[in-house]
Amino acid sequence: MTDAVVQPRLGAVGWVRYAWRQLTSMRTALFLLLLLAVAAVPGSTFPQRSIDAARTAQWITDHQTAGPLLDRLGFFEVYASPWFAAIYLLLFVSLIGCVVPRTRIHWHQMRTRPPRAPRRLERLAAHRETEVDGAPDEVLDRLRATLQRRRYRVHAHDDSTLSAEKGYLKESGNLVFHLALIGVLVGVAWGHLLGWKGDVILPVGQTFANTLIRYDTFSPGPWVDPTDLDPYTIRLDAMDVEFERDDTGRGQFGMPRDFRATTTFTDGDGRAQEREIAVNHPLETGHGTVFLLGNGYAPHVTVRDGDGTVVYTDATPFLPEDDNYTSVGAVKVPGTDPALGFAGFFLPTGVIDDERGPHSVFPDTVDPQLALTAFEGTLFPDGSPRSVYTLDTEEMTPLPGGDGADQLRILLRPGQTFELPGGRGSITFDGVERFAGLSIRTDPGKTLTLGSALLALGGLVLSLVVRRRRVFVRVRPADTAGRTVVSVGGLAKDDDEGMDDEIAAVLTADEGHR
C-alpha cells in the first residue's frame, strides 16, 4: 500500500508571494488599465458635482430612484471616489512591480554576449548556405564587418562561428512605454492633489481679483489651500464676437466665427499689461492658465423704489440657452421692502410668438429685448445662498398684471422704463454689455503628463517597429582549395517575415567573393 500524496501548503508568505506575482504580471496590468478606462466612463456620462453642482443636484432630483443610489456609489464624483482611487493605485503598483524586474533583466541581456551558434543552423527559422572565395578566417572577418555595418553586436565564441544580435531597442521601447505610463499616472495624481480650477463670468468693464470669494465655482485639489492664491487681477476691457451674417444656404447663418477678449492683466507686483484671450489662445498667469470658455450678454438694469431712489443698478449676466443666445437670468433687489425679484429672458434679436414664446432668432444684438416677470417676498429662504442666475420663488409672490392678469409681464428695449404697480417703483433697461466666461486652471502635473504621454508614444513606436533578431554564422573549408562554405541562420524573437531577407542581405554583401 502506497502512502498518500501530500500536497505542499503555501502558507501566509507563499500566498503573499503568489498575490504579488499575480498583481505584477503584464496580464494584470493590462486588465487594470482597461478597468481604469471603463471606470472613467461614468465621469463623462453623469454630471460631476465638482464641475456643475447645480446640474448634479437637478439630475438626482429628476431620478428619484437611481439618483441617490448612484450618488452613494460615487458616480457623481468619480475621480475622487474610493473605488476609482483603488484601481488607480493598483495599476500604479502593478506597473512598477512589472517594469522593475524587466528592466533588470533587460540590462543584464544588453551586457551579456550573444549565445553560441547552434551546431545545425538549418534547423533555424531562416537559413542559407553558400560557398565563397577566401579562407575561413578571412570570410569570418568580412562577415563580421557586414554584420557590424548592419548594427549587430557581434561576438566570436570560437574560430569558426559568429554570433550576432540586434534589436535591443524593442525591449527598451517597451520598458520606456510602461515607465511613461507610470509618469502619466504620477502627473495626473499630482495635478489632482495640487491643482485647482475655478470659473467666473466677467462683464465688460469689470475687474476680477484672484480670490476665492470672486469665483462663481471653485474646485480645489485635496492639498490646495484656497486662501493662498496668487495675487493678480484681470479687467475685461472688451469682448469681440463675430457671427456669420451671410446666408449661404449651407446652414452657417448665425454661426460664431471668432471670440476674442481684450484684458488688462496686473500681476502681484502691480505690473499691468494688455493681454488677449481667444479660443485655443489662453492667458498664462505664471501659476495658472485662463481659458475663454464662453460669452454672453449682461443687460444693464436700474431699479428705483417708490421714492425714485436707485436701489439696484448693475450689468446682470444672463446665461445663453441656445445657439441664438436666448438667455435666462434673474435680477435680485434686496434693497426694497419687501424684496423684489425679476426673472426671465434676454433676447439679442427678440421675437415673441404663441408657439415658442420669447426667443431670439439671431445671436447678435439686432433688436435686444428684455422679457421679465416680477415677484416680491423673501429672496433667500432660510438664509442659505442661491444661484445668482436663478430666482427662488418659494417664498415670493408674483406681482399682479394689469387688466386682471394673474402675473405681471414686462417687455423692455434699451432705454425704456416700466413703472411697477402699487407704487413699488420702476425698472429701466439701460443697455447691453457683453460678458466673458473665464475658466482658470492650475495643473502642476501637466508638463509631466504631457512629456510622459509623448515618451509613451515614442516607446510604443520603437516596440512595434524594431525587430529583435539573432544571426549565427558557421564557416568550414570547402572541397575546393581557397574556398569556404558559409552557413548563416537567423532567429527572431517574434514572428518576423523579413528574417529570410535579412539572411540574404548578409550574404549578398559578400557575394563579390563567390
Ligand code: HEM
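Numbering follows the first chain given and starts at 1. Being a predicted model, the structure only gives us computed values, none of them experimental. Each form is matched to the other, and the largest set of C-alpha atoms that superpose within 1.5 Å is called the rigid core. Compared with the form predicted in complex with protoporphyrin IX containing FE:
Rigid-body motion between the two forms puts a hinge in the chain; from the set Arg474, Tyr312, Ser81, Val100, that hinge position is held by Val100.
Fitting C-alpha atoms of each rigid part between the two forms shows the smaller part swung round by 6° relative to the larger.
One more: the block was the form predicted on its own; return the form predicted in complex with protoporphyrin IX containing FE.
Excluded here are partners and other molecules; the one chain stands alone.
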C-alpha cells in the first residue's frame, strides 16, 4: 500500500531529474541555439510593431487572412513574443544548469595536483625520449625548472616522474564567457524594466521642460515612475541641416549630410550652458541622454479673425513624409466661432503637379510653400485630443472655393496672406523655422550589459586561445653512468597540433646537457 503511494512521487522526482539532465546537456544547448537563430529571423522579414507601427498595420490590412493570424502568433512583435522568450529563457536555464556544476569542478581541479604520470608515456598523443647528461634527480630538477618557466604547474608524485599541467585559464575563460552572457541578459532586462524613452518635437526658439506633459510620446518601463523626472530644460537656439547639393553622385542628391542642434541646457539648479546635439553626439544630462533623431519644418502661421484680431500665431511642426521633406500637418484654431482648421502640406521646395499633387523635390528650403485646405466646425468632436498633425474633419465642413469649387485651396509663400471668404479673417505664412526631433532616453542597464559583453569577449578569447596541456616526465638511469634517459609525453585537450612542438621545446631547453 505504502509503495503504491510513494512510487508515483519517486517517479515524478526521477522524471524531473531526467528532464533537468536533458535540459542541461550540450545537445539541448546546441538545439536551443539553433532554434534561437531560426526564431530571430521572422523579425527581419515581417515589419515589427515596435519599430514601425504604421508599416505593420499596413501589412496586416494588405494580407487579410495571414495578417491577423500572424499577428495573433506574435510575428509582428517577435522579440517580445512568448515563444521567443521561451527559447532564450530555456537556453539560459540550461546555461546556468550547465555552468554551475562546471564551475564547481573547475574550482576543484584548479586546487588539486596534476594527476600521476601514466605508465606508458609512449602511448600519449605526443611523446619523445632522449638521453641526457646528469643523474636522474638532477635531470628532474632541471626539467621541473623548465616546465615552471613555461608556466606549468608541476608536481612529483614519486622520485622518477613529474606531472605538469597548464592552461587552466581555458576553462576559466569559458566559464566567464558563459556567466557573462547571463550578465548581458540581466542588463537588458534591467534596462527594459527601469528605462524609459520619450520623443519631443521642438521648433527653433522654443524650450522643452522635462516633464511628462511636454512629451509627444512617452514609453516608460514597467517599473518607472514617470512623475519623477529630472527638472531640466532645453531651449533650441538653432538647427543646422545640410543636404547633398551635388547631383553627380548616383542616388546621393538630396541625401542628408549634417544635422546639428545648438541648444541651451539648463539643469535643475538653474545653471545654463550652451550644448550642441548632433547625430552621433548625444547630450548627456546625467539622468538620460538626449539624441537628435529627426528634423523637419515648422511653418510659422498667423490667423486673424474677421476683426483683424490675431487668434493664432505659432510655429507649427509639419511631419516629413519623404526624403524631400514633403511634410503634412494641420493648423487648429479653436479661438474663432466656429473653429477653423487648416490641413495640408508644407513643401520646402514645392512643386504642384496634377499627377502627384503637391510635393517637394529637394529637402532644403529653395522655394518653400504651404498648400492648405480650410475647414470650419468642431475641432475636437468628443473632446478627446487628436494627433496634432492631422485634422479630424468629421464634424467640420470645408470652406468653398471662390471660383465655385467645393474646396478652398490655399497656396502661400513666406510673407503672403490669404483672405478667407465670407469675412472669416485671414491666414498669413510668416516664415518657416526648423524643428528638432529629440528623443530622450535612459537605460540604467546599459553599463551592466556593456561590461558583461566585454567580459564575455575576454572570456571567449581566453577560452579559444589558451591551450590546456599536460606534460609527464619519466626518468631512468641510462646504461652509461652519469647519463639519464628522459621520456616526455604530452596530452592536450581537444586536438592540439602544437603538442609535439611543446614537448620538443621542453627537451630543447635541456639541450646543453646532451
